[in-house]
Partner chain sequence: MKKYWHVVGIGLQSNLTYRFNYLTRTLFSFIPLFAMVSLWRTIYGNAAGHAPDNGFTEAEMIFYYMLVAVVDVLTAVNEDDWQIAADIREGNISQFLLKPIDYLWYRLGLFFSGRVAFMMMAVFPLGVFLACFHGYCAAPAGYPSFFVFLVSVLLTALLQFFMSYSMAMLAFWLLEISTFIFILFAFEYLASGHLFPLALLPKPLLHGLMFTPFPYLLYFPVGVYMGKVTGQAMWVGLALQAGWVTLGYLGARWMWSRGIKKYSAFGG
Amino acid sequence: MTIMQITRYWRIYSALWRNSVAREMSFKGNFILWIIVEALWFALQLCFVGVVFAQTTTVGTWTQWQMVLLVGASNFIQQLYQALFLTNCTNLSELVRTGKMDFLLALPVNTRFIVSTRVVDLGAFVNALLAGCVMAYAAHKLALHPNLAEWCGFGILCLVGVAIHYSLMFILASISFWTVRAQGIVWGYYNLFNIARMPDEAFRGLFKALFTFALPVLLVSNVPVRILAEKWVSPESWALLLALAGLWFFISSRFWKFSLRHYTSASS
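In the form predicted alone, give the structure of the chain above, and only that chain.
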């Protein structure tokens, strides 16, 4: 892309942000309620960690506060994804069912871009900040002092994790071109995020392989946290996470183009 194209798309994205802010502020009660609901759900996850460690001292090699750090990081990645892409992925089937996809296809912009970024969930950013505070407290309890390189590595891998979740869920959402309604499939994958809150050492065999390579929810959360928790991270883990991000984004792009070729307007 040229500089002019990047500038143009940045202006479009900025306008979408402004529209999202205006929409959220029009329904302040709903905005605040969902922040509270998500915060309570996060608190329940932390209570679960307390229940587990009331019965044991470690899960694999993970201590209690390392687990809290993992839960915080997992929620942080999940909330970033939710803020940027979740609503758009779940709404794709409605665009197809109602024929609104026709109008998006007619716009002089990349259709995948506009479909993926139309709505921003601002409340999820608030909950991501809450998860960051929990991570900071857990790091304090563990006496961790990550350097700049470790923070940068953590941040990059979190964004890579968001990209993997987006690509996988966008593929599932694109099934709506055939099934019309695909929200159940999309939310089914979203619920798998709960697995990411557990250490990878807690799983064995086929289950671990499935959720490390095919649907890498374990990899997405465990690898970034290992950097902050000063647990050994192999170069192979970095390479695998980056490779999976590239692979799934490529597959999602191909599947999206294939889906568009089979789109039959609901309004015609």
Given for the second form:
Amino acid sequence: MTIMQITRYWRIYSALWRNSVAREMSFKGNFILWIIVEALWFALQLCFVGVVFAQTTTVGTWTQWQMVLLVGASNFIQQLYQALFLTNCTNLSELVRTGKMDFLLALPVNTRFIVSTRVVDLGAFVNALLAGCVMAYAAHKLALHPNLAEWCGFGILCLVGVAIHYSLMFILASISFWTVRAQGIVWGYYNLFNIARMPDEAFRGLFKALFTFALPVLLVSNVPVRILAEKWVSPESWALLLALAGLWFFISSRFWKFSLRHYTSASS
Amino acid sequence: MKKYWHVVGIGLQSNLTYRFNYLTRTLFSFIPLFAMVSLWRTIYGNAAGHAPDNGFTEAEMIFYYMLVAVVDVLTAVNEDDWQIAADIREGNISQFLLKPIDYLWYRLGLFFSGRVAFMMMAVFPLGVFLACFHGYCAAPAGYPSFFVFLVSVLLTALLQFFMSYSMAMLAFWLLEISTFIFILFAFEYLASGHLFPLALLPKPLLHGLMFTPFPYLLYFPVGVYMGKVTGQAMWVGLALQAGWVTLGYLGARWMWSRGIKKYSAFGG
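Switching from the form predicted alone: structure of the form predicted together with its partner chain?
Everything in the complex follows now, all chains and molecules, and the chain you saw is the first one.
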């Protein structure tokens, strides 16, 4: 990729952003309602933490405020992902069903880029901020004072987490080239990432192995929070998270190319 | 009456074309279910010696989530509310205003067939899951409990349907109702006992909640089966549930009659 290409893509991306801002501002009521919906679901998860810790003092070695930190971080990563990619992933099946994909394929840009980034969900940034505030409060309760290295580690791993969300969801969305039902795909995604906010120590055996080594859902928010909360982190889990993020991104792009070959336009 | 059985038959056929969708849905929903079971096992394992004092043994807690999964398959609305809203928005209901067929009974027929189709597809994976955890399964608390459970499951399904139907009627006034559906769903998820047994809540809160429709969307039949709701409370609960179903039916009718006055067919 040359510098010129990068600046070109940057300009396309900023145009898409301006577009999204204009679109969101024309449905203000809906914009605010979606923020409320997401905030409610977040509150629900926090309620659950409250109920769980009314029964016990620890889950494995996780204490109440550490778990709040975990729920906050998993929500933070999910909202960032949602802001940048989720709508685009779920729209893919609609593009295939209506044949609008033709138009995107004909554009002189990388199709995967334009399919993945067309819409930015600005409301999700508000919810990410909310999750950030909850995390800050939990960190205050835990009397945590992360140093710069820990902050950087946490930030990078959050971005890696976003990449994992994106790769897995993009694979799910690419299935829509064969079956054109988006709702099932979104359902699958939410169920899969539902466990990202659970402490890793709650799991054992095959289930844990599957969601650590194959689908790294249990690493996505557990590893960064462990760093922030100064809990024990094995260097392997770091390496594993990075390696699996790379691997899943690679698989998703191979699968995308494979799926694209199966595309038959709906309109013609 | 016969024509509505016809609707059920047609609905069954069209629903079974999505059998793959149902199967993946069921499989994906096992992920959070299994995670929940693992979490509670860890909590009870932790607290060896001083088990959580909530009236639930470890086995009961795990069985609770399994029963919730079963009742959910039997009673939850799937995509009915979205379809009804789409029918209104796209003007498909115009034909029902001309034909001697009642839209509410028509949709109830489709809901019923959707449940039957879902059950047919879910019974296999759910059976395997229950077999794996058969050690936790328990018989109903007694004959009266089992009888009330059966009646209550039926009422639960009706209440689920009438509430979704009434919500979908908002489409007469609003273009976009998914936010409202998700807000209601968030409350339902918490207050119907989906996330945790409502018995874990503080007593006054639980008593207050039992007067709202939410526990009767899931918790009540499960609680009755497990013998957590017994004696007078069980019969009062059943009466309250029947009351909410009646109110739900009247509400659905009222929303329809108000909406139809507002209705101007799109697309003729």
